[in-house]
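Heads up, the chain below is alone and in the form predicted on its own; it's given as structure tokens.
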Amino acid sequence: MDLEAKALTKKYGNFYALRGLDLKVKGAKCVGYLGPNGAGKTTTLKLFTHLLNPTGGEALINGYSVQKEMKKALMEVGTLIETPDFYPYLTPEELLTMLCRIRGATKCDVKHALEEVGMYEWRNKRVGKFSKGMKQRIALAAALVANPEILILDEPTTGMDPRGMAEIREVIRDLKKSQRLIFMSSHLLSEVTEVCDEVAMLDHGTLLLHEPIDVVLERFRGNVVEVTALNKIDGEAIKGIKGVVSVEQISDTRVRIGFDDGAQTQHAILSALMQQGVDVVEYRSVGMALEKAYLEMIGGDTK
């Protein structure tokens, strides 16, 4: 299972919304796209889903060319793109029903498709009493109802309140599980962190990145660690710890730590610290790492 972009180019006039962009993601995993609004991610996801025509290249799937072959690209794909809306009156059941006769799955592809997203005790309950994150799990369910092996996800837990956010999350993760292949757009850094596997970068039309997530943090993790202790800790005396380039005091048994490169440095620290009679309960790295690769490859505010 593959989704595969050739010089794909999508222009209106002189502005270019995706330009020549060439990405390849293959197997069962999460993909993170990223990029701020405006870059480009739901015109390439509108693009492999038939929603729009591209203006050159090509959009594939499993080898199949989307525009030309459409039926075959899109058979084993499920998709969520924007916001969607539901008929307010019917009930997780009947909609998802409906969908089952277009796209020839079963009521037992109904029910799994519910226990997937946590909704198969509303089943018929009216769509019009949910909240977002509900309509959501549904939406998300609508994707999954003919058991897809490609899911196309477009900011998944876009306008929700953060519990709406996480719950949409834990789902996803729960899905990665399926062996299933996800491509999710995504301008939340934290987002892609918690859910992915892989980045893809985007900016102006323009693939910047596309590597795995260990690989992006490890290259610019930022050399920072967070400590809390018991007993109040003393920030001066830190500044004379080797390595130490930097100490900013949170609160009393808070502060954060920037240091010279390396693992070994960071063991050093917290040696000291201890040494210094600091009764250390957490001390930990501080995750800023996909914030400086985008900042430093995107630039701007990441909000």
Contents of the next structure:
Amino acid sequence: MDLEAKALTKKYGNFYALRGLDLKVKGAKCVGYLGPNGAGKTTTLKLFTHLLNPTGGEALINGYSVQKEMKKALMEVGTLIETPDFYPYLTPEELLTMLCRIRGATKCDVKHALEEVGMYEWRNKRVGKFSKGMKQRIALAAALVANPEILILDEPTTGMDPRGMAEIREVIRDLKKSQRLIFMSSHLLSEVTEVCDEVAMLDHGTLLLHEPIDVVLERFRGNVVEVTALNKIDGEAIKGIKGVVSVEQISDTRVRIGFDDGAQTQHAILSALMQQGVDVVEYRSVGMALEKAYLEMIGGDTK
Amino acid sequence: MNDFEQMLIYSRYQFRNYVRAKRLWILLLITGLVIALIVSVNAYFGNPASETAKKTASTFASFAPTLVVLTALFFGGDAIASEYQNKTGYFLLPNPIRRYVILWGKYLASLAAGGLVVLIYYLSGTVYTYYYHSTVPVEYWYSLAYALVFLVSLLSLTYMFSTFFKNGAVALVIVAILYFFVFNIIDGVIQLTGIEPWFSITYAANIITLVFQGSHMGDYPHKTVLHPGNGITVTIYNPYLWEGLAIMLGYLIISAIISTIVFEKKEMK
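Output block for the form predicted together with its partner chain, input the form predicted on its own:
In what comes next, the whole complex appears, and the chain from above leads the way.
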């Protein structure tokens, strides 16, 4: 199972929404697709799902061109693009059954899909009365119902409350375990860090990075830790620890320590604190590595 | 799963959606009110029992063209535009189903819902005519057949307009203006030019009522020239029955081709 963009380009007048994207994702994994508003994320996903036609290049799914062999290309793909709406007088059960029958899917399980997104008890209610969050859950169920091997998800937790977001992330984690390729755009860096194996970053329609998330996290690891202890922390004593470059005393029991090297130094600082008799209860990196990578490569605000 | 099977499945669910929707019930209510109006006005001001069965049936059929226009508007005006405006397209389009299958699957559902309304109306006319005359003239069944052909054709044209827009309300209003005003104005103005309006679908739809004229079907003047004075000449054309059918068929084919091409190319931006 794979998704491949070959010099994929989408142009509106003189504006490039996507400029010669070359990207290949393959195998059972989750790939986070990051970028600011207008970077071209949704455009990419729409090109892969036949909602847009490319100006140049090609979108391939499992080797089939989405533009030339649409039915074959999308046969093993479940999609959630933006927040779709549904025919208001049909029920979730009817909508998903219709989808299964249209796809001729043999692996369909409407009940399981609705249970997974927490909508089974609403299966016989008309969708027209549902809230945006409920519709988003139904949309995810629609992506899952035919049990496809590839999932293309566009900001899947949009419009959901915090509980809903957590539940959907859990669903995505479970999906990863069942050997699927998940290609997911998101604004939420924490979400991508939590769920994905690889990350691709896009800005102004151009791909800036595509690497395993561990590599990105290591490369952009933050060199600041925040320490919380049960007893008073002596900031001056910490300055003497090898590799420490700055100490900011936040309160008697909390300090923020800057250091000049990688994980080894971070570990050495913790050991030294323990030796100094500091009763450490929390020791954590400040600032996400992915956020740092995002800011360095793209700049601007992050959510 | 072949395209035809997909079309039938989609159409069935769309029909279910239409049947539960308020629109169908509103249209049925309008139809019921019109039926009540025809029956009560005829009973009060006329004497249906003393007229011919053909006359009674033609009174009923006279509202059929307007009903077909309303039906096409209700079930086709925003049919495709709403897929974009309401974002239902995001649910269905990214699936292994061709655009034309969605277009014509939805069209079939609209046709079934609209056909149901027209059939209910004509059924009422059948009961009404039979009640007074114990018979229903054969022209009435031809009128029904022409009304259904008009529905097939006008719905196709309405779908074509619907594919041009991304806003359902705009599509609905523009199509309503076209059908209730523009086509009628063209038909009226063209009478002064002496040209036969063979290009107008509403002109073609006149066969729904023309079928009742004369001693036998088709027994009516194709062209009547009037001179009302002041040097004005008015030429009134009536389409031949075959001509009316041919015009409607032409509209069906041309609008079907255009709407299929437009919808295939249309992007969900």
